[in-house]
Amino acid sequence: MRHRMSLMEDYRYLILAEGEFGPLTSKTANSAIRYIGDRVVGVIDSKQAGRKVQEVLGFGGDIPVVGTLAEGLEFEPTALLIGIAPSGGRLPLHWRPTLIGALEAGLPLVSGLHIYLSDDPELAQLSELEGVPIHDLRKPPEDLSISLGKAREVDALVVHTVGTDCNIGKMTAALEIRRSLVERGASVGFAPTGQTGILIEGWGISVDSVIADYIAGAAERIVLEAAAANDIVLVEGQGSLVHPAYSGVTLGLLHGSMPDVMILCHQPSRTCAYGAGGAFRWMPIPSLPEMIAICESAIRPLRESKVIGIALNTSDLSEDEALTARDRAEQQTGLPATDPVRWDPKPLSSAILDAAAAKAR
C-alpha cells in the first residue's frame, strides 16, 4: 500500500483549482497547502489570479496563485494536483484542457476525484504516449475484504475523529493532534481514509470509494499497519454518522477501526447538514451531548469506546466567539475542548495520552 503511493513524495505539485480556490471549496488544495506546503509552487485559479495564496485563505505564505497553466509552468512543478473534492468527485469538464496540457508538458496528474482518470481513454492514451503517471488517490486495492475485528486486538491505543458533520476538518484535528503528541515524545502513526490524507501520508485507502462490504476491512487494514510500529494510532474520520449522504462510509469505518476512544468534530457555527448546495437545510445538527451517545452508541455493540475530547473548528469565528464556543462544549459535554489549530492542541493529546496510559495498565 505504501509502494504505490511513493513515487509522488518528491513531487512539486501546481495544484489546479480554477473557479473553486477558497476556504471552504479546495479542501484537497488547502490541505497540502497546510501539510505540505513547501512542495507546492502555485495554485491555479483565474478568479484569484495575481494573489498570494496567503491572502487567499488566511495561511499558506507566498505561493502565487496565477491564471493559466503557462503561467504555472514557470514556476517549474513536477506534477499537477486536481485541488478540490467536489460531491460526488466529478470532474469540471472546463478543466480538461488543462489536464491535457499538464500531460503534454510531462507532469503527472494526482486526482481525488472519484471519477479515475487513468481510466480515461484520452487521458491515459496521452499518459502512456508521454511517459508520465497518472495517480488516482481514490482508486482502493483489489485484494479487500470484510472486517473480522481485528483492530480491536492491537495493543496501540486507537483513537478515532468521529464528526457532527461533513467537511469539518477531522483529518487536519488528527494531524495538529498528532504533532502534539510527537512533540510529547509518543509514538505516532496517522491512518489516512480519503484522498487528501493519503496525498500528504502517502499511503492509505480512501473508504468512500470501496465496495460497501468492505469499507469496515478497509479500515480494519490501515489500522493493523498504522498500529505495527506505533503506541498510538489516529484514524482520519469520514462524513458524519447523522448525515443524510454519507453516513453508510462513517458507520462502516468506526466498526472497521474499532477504536479505543474518540475525538469527536465540531464547527460551532453549523446549524444543519453541509454539502449539495444546501440541500440539507431541513436536518438539524444534534447538540454535542447528543452526538457523543449517538457514537458511543453505534460502536457499543462491538466494544466500549468513549469520546474524551471535542475538537472546534473556529475558522468562521472572532476571538471572542471562539472562546465563548470552547467554554460551552466544555460546559455541555464535560470534556476538554479546543481548536487544534487556532489554538494548542495539548488539552486532546493530554486526553489521549491518559487514555494510552490506561489502555497500557
The other form holds:
Number of protein chains: 2
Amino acid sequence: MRHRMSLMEDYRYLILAEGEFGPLTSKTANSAIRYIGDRVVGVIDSKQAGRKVQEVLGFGGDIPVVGTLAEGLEFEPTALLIGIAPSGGRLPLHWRPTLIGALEAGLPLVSGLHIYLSDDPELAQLSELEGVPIHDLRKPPEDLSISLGKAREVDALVVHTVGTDCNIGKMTAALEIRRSLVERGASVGFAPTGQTGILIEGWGISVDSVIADYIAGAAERIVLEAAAANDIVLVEGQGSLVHPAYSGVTLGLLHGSMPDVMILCHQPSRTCAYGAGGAFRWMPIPSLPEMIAICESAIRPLRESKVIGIALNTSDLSEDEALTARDRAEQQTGLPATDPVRWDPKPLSSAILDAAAAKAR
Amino acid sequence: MRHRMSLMEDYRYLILAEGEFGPLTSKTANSAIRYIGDRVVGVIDSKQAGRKVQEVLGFGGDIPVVGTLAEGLEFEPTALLIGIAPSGGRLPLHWRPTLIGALEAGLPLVSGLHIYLSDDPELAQLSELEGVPIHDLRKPPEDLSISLGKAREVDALVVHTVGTDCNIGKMTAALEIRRSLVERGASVGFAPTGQTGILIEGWGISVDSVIADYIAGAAERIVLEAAAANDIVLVEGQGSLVHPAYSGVTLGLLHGSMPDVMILCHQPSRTCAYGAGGAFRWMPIPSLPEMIAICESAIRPLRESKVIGIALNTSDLSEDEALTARDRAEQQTGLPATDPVRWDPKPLSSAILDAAAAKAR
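Right, the form predicted on its own is done, so what does the form predicted together with a further copy of the same chain look like?
First the chain shown before, then all remaining chains and molecules of the complex.
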C-alpha cells in the first residue's frame, strides 16, 4: 500500500542543471538544495564549474558545482536528480549522455519533469538492464481509483493548506508548520501532492498529473496512508478554488482529503491570479474573509471544516510592511496569522494542536 | 482547430454487444440506439441473434440482432461501435477476432471504453496498415493546455447543465433542450464532455479522462469551438460540485466553460450521492435552493452566472408524482421547472432564449 519511491528518501543527489544553474532558472535543483541540502553532494553545470552553490544561489553552503558527471561521481552520489526543465518540453539531446552515464554508473534517475523519463525507450531499457530505477516524481500510480470519502473517518487530525492563489507557498508553509509541530512533540505526517513535496518526502502523488476522475481518489489515498502512522496529517495544497485554470484540482484535493481544519495561505502583495504570463490579470484575488467563506462553503455539504489560521508569504515585503500585513490579516479574520518562514510558525502550530486536542476528546 | 473525429457523424454503425445486449447491460449500445438509431444498422449478440432491437430493449424498432460480424456486414455498416464494457477493464480475448475482422473489412472502430483500443499494438498496427481509423471516444487530444478563461468572452450565450448528482440526466436534458431551441429557430451548438455525447455529436472531449491540470482547458476549448458557429452553446455537465469523487471535474468544467447561465438537473427521488455500489449513502443531496447557491457561489469569484431553470428527471415517478415534484421545484426556487424528456422542454428553452436576448442587447 505504501507509495514510497523505494529508498528515495535516502538518496544522496548529484543534480543535473547543465547551463542553467541559477536563482531563477533551476527551480527543482534549488528546492532540493533548500529542503534536503544535506543530501545534495554536487551540481553539474559546466558554465559554473568550480564555484560553490552558495556563490550561485545565495544559500546552499559549500556544495560544489562540477563540470561533468565524471567529476560529480567523485562526491559519491547515489542518484541523479534532474534539476532543470527543458524548454519545449522535450528531452534535450545533450542531456542524454549524462542520463545514460548515470544509469550505467548505477545512479537512479529522479525527475519532476512533465515528460516521463521512464517512458523514453532507451532510458527505460537501460534502467531495466542495469537494474537501476527511474523515479518520475509526477507520474501517478497506475492503480488509482475514485475517492469514497474515507479520509473523513481517520483518527488523525487532517490539516489542509489551502490558498488564495497558486504558487503562493502552500508547501513551504506546511513544511514550516510541520517543523514547529515536531519540535513541540507532535506525531506529524506530511502528505505530498506535488513533485517538490514528493522529492523531499520520498513519496506522494502529484495530484495535478492524475486522470481527472481520480483527483479526489489520489488525495484520499495519501491521507489514509499518512494518517495510519501519525496523529496529525498536513496535506499539501495545490492551486486555488478560484484559479481559472487549476480550481478543479483544488476542489478534488479538498474533497478527497476531507480536512478537519484548514490553514489559508496568502501573499498580501498578490492582487490577481498567477500564471500564464499575466493572462489572469482579469481575475482578482478575493479578500481573506471572502476566501475563507469560499473554502468552508466548498466542503460544507460533505463535512464541516473551518479555516483556523492564516499563513502569509511576505517574502517580497519589508519587515514593517510584513507586520502591517499580519496585523491586518488578524483583524480581518479574527484568526492567528503569521509568516511561518519569516517568523515563528507557532501561532499556526498552536491552533493545530488545539484542534487535535479537540478532535481527540 | 476542430476536434471532430473525422466523419464520425456520418458513420452507420454495427454495434458489438456480444453476450450482453440488454436494457441494463449494454449502456453504450443503448445510448447509440436511443439517440442515433437511424445510423445503427445492426447489433452483434449471438445469444439474441434473429430478434429485433425493439424486442430486447423495448425501443429501437426493427434494427436486427445478428450472430456474427459477417452477418452484420450484410447490412452495410461503415463502422463498428463497441457497445458493452468488458468486466475487469481488459480487452476480452474473444472480442479480438471481431475487432480485427472489422478493421480488415474497412470498418473504423469506435469505442467509449476506459482502455484505449488505439493503444493495443496489434489493433494499432492493423489500423495503420489498412488505413482504417480507431476512434477512442474518451481519449483526450494530446495538445491540451490550461484554461485562460477565454470562454467568458464569447458572443454566444453559454448555457451549462449542472446537477445535484452524477448520472442524473444532464446530457439528456441538454439534448432535449437543444431540440426545443432548434425547433424554435435558434442556432445552437452542443459541447460534448463525455463519451456518449461525443459519440452522438462526432466531436468533443471527455473531460473526466484528461490530465487533472487540463480539465478547465479542455472545457474552454470545446466552448470556444461551439461558440464560433452558434448563438447559443449548451455545455454538457459532468458529476456534481458536491459529489465526493467527481467534484473536481465538475468545478474545472464550470470554470473552463464560464457559462452565462446554468440549468440545474435533478432527480427528485435521489436522496444521496450516486455510485460505487452505495458507498456514498453518507452524502445527502442538497436541496434545490442549497444547490443553486452552491453552483452560483462556485463561479461568482470568476463571473456572475445564475441558474435560470430546473430540469427534472422523473423517469422513476408516476405522472402524479412527477407533477407534484415539478410544482415543488418551482415553488422552492421560483424558477421554471420541467422534465424535458417527459414533457415539453419549452419552459427551459424559453428561459434560455430570454437570456440570449438579454446578452445580445
